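Below you'll find only one chain, the form predicted on its own, shown as structure tokens.
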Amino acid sequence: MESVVFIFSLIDCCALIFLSVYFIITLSDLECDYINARSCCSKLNKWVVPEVIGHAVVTVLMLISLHWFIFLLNLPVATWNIYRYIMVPSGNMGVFDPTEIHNRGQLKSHMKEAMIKLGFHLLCFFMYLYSMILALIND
């Protein structure tokens, strides 16, 4: 059973950085000038409820099957993705909204945000993958 959940959260990292690869690849076309701040927010906010469904599902399912570490890890980053939706104003388009992309240096902190999710996802891969790994020799 263990290994099982560890395919899963590996399967579900994999995902996670594939996503935050092209939340990176997209805002760096809106700061180059090769895409507009309309179309990027719209392909953006498509992914933003399935980048929260699947880092909370992991969160979860370390929380059931009691891997009080990698749950301790996930649940800051899952926290602030709901948190991060939850909290969008009520007129804007998404989390991410043309009007304000370009605002306040909106566009840094998003392109900031989405290194950081990445290098965390790849911290998780490897520790999935190596409890994986681990769980499969023990079975």
Contents of the next structure:
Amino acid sequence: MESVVFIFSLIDCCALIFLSVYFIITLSDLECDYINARSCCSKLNKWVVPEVIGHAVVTVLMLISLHWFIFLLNLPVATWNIYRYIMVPSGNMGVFDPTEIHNRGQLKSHMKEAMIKLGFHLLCFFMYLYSMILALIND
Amino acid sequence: MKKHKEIFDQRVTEHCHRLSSQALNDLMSKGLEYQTARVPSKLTYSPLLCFSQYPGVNQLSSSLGGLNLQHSQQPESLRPVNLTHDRNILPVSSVPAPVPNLNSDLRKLNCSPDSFRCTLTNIPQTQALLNKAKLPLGLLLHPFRDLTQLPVITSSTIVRCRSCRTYINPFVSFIDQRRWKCNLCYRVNDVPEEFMYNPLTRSYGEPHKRPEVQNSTVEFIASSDYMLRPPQPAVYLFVLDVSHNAVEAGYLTIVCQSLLENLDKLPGDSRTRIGFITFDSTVQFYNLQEGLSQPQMLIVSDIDDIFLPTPDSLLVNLHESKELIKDLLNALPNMFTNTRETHSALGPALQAAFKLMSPTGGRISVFQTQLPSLGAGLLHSREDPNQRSSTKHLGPATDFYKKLALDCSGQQTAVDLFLLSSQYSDLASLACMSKYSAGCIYYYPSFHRSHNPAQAEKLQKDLKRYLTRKIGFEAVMRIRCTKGLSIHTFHGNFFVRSTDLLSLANVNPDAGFAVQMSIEESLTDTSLVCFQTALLYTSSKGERRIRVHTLCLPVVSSLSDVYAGADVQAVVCLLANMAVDRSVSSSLADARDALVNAVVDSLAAYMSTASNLQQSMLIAPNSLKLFPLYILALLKQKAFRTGTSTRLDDRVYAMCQMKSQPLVHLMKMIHPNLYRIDKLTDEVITIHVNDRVVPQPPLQKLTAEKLTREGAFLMDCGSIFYLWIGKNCDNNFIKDVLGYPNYASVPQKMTQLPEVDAPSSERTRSFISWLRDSRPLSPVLQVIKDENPAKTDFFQHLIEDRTEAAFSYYEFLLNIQQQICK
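Switching from the form predicted on its own: structure of the form predicted together with the partner chain?
And the full complex, kicking off with our chain again.
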């Protein structure tokens, strides 16, 4: 049972890592002028909700299987994701808005956010891997 | 997008171009003259090359050019002014723009401050120094303004730097006559062979005498490398609201009449196209195909899936179908007089307009009189009339208009909005359609043709200017700065397509822009920095042109020098832009606090540098002595004021104005000019303009203590003039200037001064028309007596006075002093 939980979390974390990398690549394409702001933002906005759901699922799973430490580790990032999604002003076209992305250094801050998430997910990946191996051994 | 990049980064071809003698003769015959000619301001397509006898730019290498300290200037702008004691800080005539501290040659060549202005004319060397000064660093641009003298260059090669693509400008340095060093990225480029020849002086080997290097504002005629598609014709589409509300307001007559008068003066050539769409709860199109006996109306009632009823003949050639268009304009005001439709399907009408304009691009002018209530983009009333002092709902409610604006911008179409409503119409959401497609917004609150003649007159005058002013199509603008500086925030009506490329579907001469910069690398090894704005556009005659402005400023390393070069008007305008952004993204209270903190921090930083000052006084440098006054005026502006009941649409419109007006006009809005005009014949200071004597009365402080019952005062607020007459005003003045025997007989809604043959009337009229001529938008005059309802507007502009919700100027100064000493 434990191992199933961790295998699932591992796969989910993998998906989240790939998503972060996709975000970073798209944002740096925008920075270097390979794509325009509208297509970049529509691509990224499509994946915001899947990311929120993916991370929320892992967090809830950890809560249900009573792994408190990992749950508390994931909680701030999950709440930040949900907060960011809810607090989009009503006139904006999603979390990534093409008219605002070049203003006030938003591009840089989104890039930084994506990098931090990437680092966090990598850390979590190894944690799940270790826990999964432990669980598999103990079974 | 990528093609644009290719165009801009295309390498300057190196092969030599030998000009044939025939080509030379062509160039000469294009009317090159030696002296500068004065061209009336409406005519800006003047193919004149202006020349002046300046010494060679060779000597003005950047190592020499910079800090030739003019000792007379520096101490004057740094002279400490005791604000709490000195009551008369307003200058006698209007505040001049500060002159950068450069040597006289560079100063003469530098860009005019009306086109290009920086908040700090002495740029700090490092970001740390800028942070210490606590003043924002930014540029205020008015790149497409109407110019009387504009050198137009028709050379076949446009010389640009190979790496950063800067256009050659007066501040580059020439190394040994064959190579030039870019002043923005310091790369050494070769001078092309053709550039070595100067067609005017017919001399060879003096590239620094060419007009591109002798003028900081030039216009190039661009070759086909600068075009993504053949230059588009001028296309104008008018989208008119004809619901019951609109017919009641009566704007259609004014619009149609104005169009009829100005149909021939619309900028364009033989390919100009025009079209009309009207809408209420359905959308009506007009078939104006040449050959029809009368215009044909086609109604589309399926507004959820709008389509164009005929593929062409909705946008027709202006010259071919002129008779039909005139018939339509004569018939339109009467076609809808008995309409019972109260709904307004603005969204579908805009979608149809977009479909119609997508193949070519152009300009859409939308006239709306109420909240859109049907179809896509419908809006709900968000304003609570009992909560007039609330400051929420400043941002858009839906992203429909923003998406539409971005779609339009992608197809080179701009949407201009005329809002003529008497009730709440959610301007915050509607304004998005113009903000991101580079359009402009006009707002006429409580518009009614007969009950509100002042607004009707304003609409008429605005329309005349709007229809006849110069226009540029499918434009892009790029702002480049010297290595080390970078731009991080943009303010204005445009779409930021990439990090420094601004996409403007239309560019008009009344739009101003602002940008904020930061210092990424310290500027220790340069003494001059340069900024260049390049605006690539298609003129209404189908020519692709590039307008280039270049500004050069010195770099300083001490804090007091930074204060000496502060441009207080530019700082205030940039702060206004930043405060609008802050109000929308966080809250109005935050924005107000940020404005007050700007004054407090900068004055505190100044006072700590000048160490020999007592703490009980509020001392400001001479360059910033008007800073607290302007910030107080900004806090009492409609956009930012609290405590006084302000309609939400009025507030949002004032915010839109802050972001899109050029500096000169914005300063008049924030701090109007007040003059006493009943003693103009005694006025000593006069100037002579075109054989007329124009008196120059001194500026008065904006306080009721300057208004006396015996006088008459004129307040110049930019787009409106208020003429206030005191109760005991001299009857001679009233008789001569206003044409009425005494105070009581002056009518309530007087808007014109009669032409009486008396010296005081002549002087007053010449003064007012001199003020009017100095700006493109003709202002409306309102005469105010004590019982006039417009009196509140007039008195709200007297910002130095105390009101029940706001400080007086002196109290504000004491407040600042308290916060500094804390």
